[in-house]
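Listed next as structure tokens is one chain, alone, in the form predicted alone.
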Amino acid sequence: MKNAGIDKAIEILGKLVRFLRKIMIHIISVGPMPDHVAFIMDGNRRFARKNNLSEAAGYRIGLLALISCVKYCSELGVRYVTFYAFSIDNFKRRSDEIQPLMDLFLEYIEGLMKEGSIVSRYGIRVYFQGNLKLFSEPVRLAAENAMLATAHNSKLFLIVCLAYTSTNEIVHAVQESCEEKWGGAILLNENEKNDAESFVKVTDIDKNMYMAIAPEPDILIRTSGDTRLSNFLLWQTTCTYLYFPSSFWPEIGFRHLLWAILNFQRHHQYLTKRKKQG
């Protein structure tokens, strides 16, 4: 009878939480919106440490994190959603870390084409972005798997970035375009020297990014308070709103998202001209 009268009273509460969200979320979407948020997921195995668990249980922890942003982003309005999950530097790190890592990898993404799972109740194309040529074949095949399963869906976009940085990015972007001008070839003969259309544009790096499919984000969240980028998005965020809350990733919560959309509003028209001027 105790347990029945405490299930009522959490039931009681997550109904006037959900219901507060939503007159906070009416409130602020009188301003305007973003349309693009990024994630840098730091402090994973910080938070892990701070509160005795296994790096792995911090990782668990940081993906349902990762779950509710994409909820609180859906029912914000936001239509694309970007996270940095894995960088081609933490491959580095010890394979006694990075195999656990890829075993959640793995399970995260199957977990995806589940009925009943977020993917399908939220209408989310998935896009799993950067080299991953580089990962095992299983984590590379189920990816592939996911994309094409959620091609259908539009109502949210889901980008997560595996294998990436920008300086790989950036390099990728260069290769194909001048792999599309010169077939490849990087030098210019004499009667191509002063043809405007066989140089390698702005316009034809950013459309080979691997970000192409996204517009710029809008604001950049990295959390647990490291104030740099560490290689992330470098091409795309010259007019972003950047926070850096002090908290790690599997504490970020819906007040975060709505501090930063916040102060993102207030600075909306100076990056806005930014934006104009660039």
Second form
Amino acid sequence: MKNAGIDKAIEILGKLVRFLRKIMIHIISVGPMPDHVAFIMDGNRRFARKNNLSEAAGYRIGLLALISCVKYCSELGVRYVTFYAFSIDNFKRRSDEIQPLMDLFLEYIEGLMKEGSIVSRYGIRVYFQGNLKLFSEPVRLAAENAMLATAHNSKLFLIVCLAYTSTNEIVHAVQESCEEKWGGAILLNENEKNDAESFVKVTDIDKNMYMAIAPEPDILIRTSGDTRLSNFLLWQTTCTYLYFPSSFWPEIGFRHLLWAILNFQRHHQYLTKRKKQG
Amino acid sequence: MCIDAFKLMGLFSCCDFLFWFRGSMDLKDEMQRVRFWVNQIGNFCLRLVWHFVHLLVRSWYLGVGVANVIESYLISSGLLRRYRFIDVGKLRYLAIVVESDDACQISKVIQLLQWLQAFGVKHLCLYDTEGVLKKSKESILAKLKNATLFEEADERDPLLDQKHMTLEFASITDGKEAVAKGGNLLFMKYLKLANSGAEQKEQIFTEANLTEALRAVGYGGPEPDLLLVYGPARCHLGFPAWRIRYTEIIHMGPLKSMRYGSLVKAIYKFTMVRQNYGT
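If the one shown is the form predicted alone, what is the structure of the form predicted in complex with its partner chain?
Following is the full complex, with the preceding chain placed first.
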């Protein structure tokens, strides 16, 4: 009886929170809204240590935070959401630290593909961008299947960066650009090759980046209070508003997104002017 | 007569119908007009609330600004103990990003550099998007004592004293365009391996080779440990991407309101940071 009362109270509280969130979204939508928000999900292990949980539990709660962020972004009308899920640098960790992450990833993909999952409810198209060749075959196949299965969705684009670093992305883009130009250049004679100003241009590199599927991020949020990009989207964040809240990733909430967007709106005119000049 | 009566009745029915139709159209118009005005008033109220929310945000930042001014004063006067002794040796290379519109205030830039020189910072990169600081480098170097261009400095020179500082000047062309130039160098090597296997071609495109290529085309500056942004918003404004992989980025506010205490606090915070580099 008492439990039913508490459940009812929680249900009412939940409805009230959703209602207040809707009102806030209506209010802030009066101003310019970001099209693309990127997240560096830092602090899962520190959160686990702080709350006496295992690292695996920390990552699971972090995954729930990711799903919540995707929902909030969908409600806010954000079209592109990017998450820095696994860096190439993370391969330096011990295999007993990496394996639970890979298992969680496979479980997550399986969940995404089910009927009624967040992907089908919110019309999400999933991309996994990075050097996927560095992963084992089951992980690579799961990622490719998920991308194929959600290719028909177009309301929100969820980009998960796996085996990704910006410097690796730039080198890959330079390589792709060179391979594209190779055919034309091979026909030139030695003098023509030396005289040619440049075969590879910035626009070639831009279009071969892993992140060419999305516009440049408007906001980049890194949790845990660290104030660096850790080799994430360095090429794309020229005029991106950077926000470094001190909360750990599993603690991220709507209030952080709201604050980031309010600050983005404060600086929108300046950032737009800088983007046009760039 | 009966036919006339029927005709009259028919006429009256038509008129009734027309009056009713016109009445209902008037009602629909009225309802649409009411809906339009309700929407307009609703939007107006929403805008008002949005401005009010932003007023609250501005007030918050005003309060934070006042607190920062007081803290900066306390730091400058040495009253806060933890800021008295800072190991600046941990800061091997510092970068300063200045908003180009503010970069014209050369006197402010020189004052900032003098503070950093007095603090013991030895190697520094000055960046602004449009290259205003690059154009003013001669006058900046002339007004600073004990400062040379990074490209011309020689660490092994025993005449370089403790307070000597090297300065590098960068702009947006040192970023993406530099990578394209480095990429072209790699492309020339790639062309020479026209008949080789894929494996040999793969070995050309590595991060180490691109770093070397950037150095060869004159864009081989080191990675800063700390990047201080003097501008209205926290963003790096296109500082060369290749060089800020693990750089700490701190927003200092506009150049016109720079304070020595805030600079000390930023450097202190940097010395307390511990990086895992992904492990």
